[in-house]
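Next up: a single chain in structure tokens, the form predicted on its own.
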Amino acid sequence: MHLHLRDGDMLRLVCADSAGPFAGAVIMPNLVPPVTSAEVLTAYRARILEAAGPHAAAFQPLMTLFFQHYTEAQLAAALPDLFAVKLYPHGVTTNSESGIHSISAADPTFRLMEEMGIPLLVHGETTGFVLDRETEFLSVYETLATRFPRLRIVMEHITTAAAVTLLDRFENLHATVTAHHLIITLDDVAGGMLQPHLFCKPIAKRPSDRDALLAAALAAHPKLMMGSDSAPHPREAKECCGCAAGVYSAPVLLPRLAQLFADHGALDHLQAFISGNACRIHGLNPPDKSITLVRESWTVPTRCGDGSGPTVVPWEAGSELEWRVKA
């Protein structure tokens, strides 16, 4: 319910690793330039179904516009297409150099999304101290989820206990977590040798903000849902001085989720926390898909890419995980 798949080069190499295993997935809009108008959202689209190749005809793109001030002509031409909006502050992540400056100024399209019956997905941060941004960003969410009782509001890849705390709060606020957010803190990035694959934002939190996302998602809670924010960027953009904020979990999601799952017996939960629940929230009917996990041991590829085009390092790489995707 959050994935990054890029453009060109960068969407050919990575695509497979999602529509293979998933039935479909929210596809952030955040290109240079962004997603802003029907016209480029169908034709991204279709780039999409393409670069998924024989994987197409089961997996469906659950298409975003990058979220400024539209009009009713112009998210009425999207709807074909459209699945929802995807808000970005201002500079608070990559490519969100177009993200509004003022939540207040963008009522009226909140208003038209309410009545639309368009989802509002936000980048739920601020631009204060690092640790701080997602918590500060919560005010916000509570006056749009009472201001627009009837929009449903998407609190993407949270990182905290309180965002957490929140969810129960208001009937119309959901939320997506990520796989690595179950499982790292700012530990495993910044605690011993910079670990720059592991970098995003919103970056990792304390080990209490990681207990309480994995004992909601552990436990199915009912708003909540599996967003992979899985992130490609080239080695040379990670491995560098002014790393690029991403992880790339595509490659090892499921087999890395079955294992977590199945190490607090909790198996019986999964299949709830990846699709169940956002099939529920969003009304979605996904293409007809089965996948088989089976408990047996491989190694995750130090690298993604064959060096004729980009080149990623996946979550995991060189790691040795217990499931498999068998078939």
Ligand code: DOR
Given for the second form:
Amino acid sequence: MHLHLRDGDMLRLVCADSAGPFAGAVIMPNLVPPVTSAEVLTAYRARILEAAGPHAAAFQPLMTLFFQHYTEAQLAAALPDLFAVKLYPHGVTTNSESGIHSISAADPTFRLMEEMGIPLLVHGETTGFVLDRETEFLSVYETLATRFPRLRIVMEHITTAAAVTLLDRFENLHATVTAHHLIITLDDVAGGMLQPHLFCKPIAKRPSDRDALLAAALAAHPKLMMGSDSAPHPREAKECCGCAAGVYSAPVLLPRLAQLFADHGALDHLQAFISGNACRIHGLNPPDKSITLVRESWTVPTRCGDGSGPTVVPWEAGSELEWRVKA
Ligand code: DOR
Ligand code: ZN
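With the form predicted on its own already on screen, would you show the form predicted together with the ligand?
After this comes the whole thing, all chains and molecules, with the earlier chain placed first.
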């Protein structure tokens, strides 16, 4: 329910890692420049399906517009291919330079989206102290959920126990969580040698936060959905001074989640967490597709890419995983 596929060579490299095992994904609009019109959205969708190749028949790209002030006509034009609008506050993450400066000034667009039944997906961080950015933003969610009770709001990639608590307070508030935020804490990112491939926004938090997220995921909390936030960057943009934020999780996502849920005796909740909850919350009907996960170890490649285009280092590069997706 939250995927970065990028464009061009990168799109062609990473698309199959998600379009293969998944029947659909919510595609993030933070391209350069961002996706802000019906024409661009529809053309981007076509490029994704082209990059998906043989997987295109059973893969539904659920397209999003980058939040800005939209008129009813602009939203209506995008509607045939539009799933949701993604809001980035200005400057909080990768390619968010055209994000909004004032949430309250955006009321007319929120109202239109509420009337038109278009979900609002939010990168909920302030520009405050890095560990407090998400909790500082929670009051914005409370205001939005209260003022627009029929607007379906998704707190994207939550990382704190406080955000989990908020889910139960507002009927129209939902959340996604990444696989990596169920597993790592800030210690894994920066507690020892710096791990650039685990650096993402929002940054992983405390063990108590990770444990609250994990408990909600393992219980298949009905308002929580898996959103991978798989966010590929070229290796040289990660392994450098000024490391880009993003974890490329797509190649290991299902095996790693199967392992996590199996370790906690919760495999019976894996389906709901990965897709059942999302289908129910959003009324989705993805293409019929099933995959088989088998308990069979494999070693995650250290690189994705054959050298002719970008090279990306996947999450868990070089480690042995216990589960694999059966071809
Ligand atoms: O770590 C992140 N990477 N967080 C985001 O919000 C954006 C993403 C990206 O596009 O690379
Ligand atoms: Zn993202």
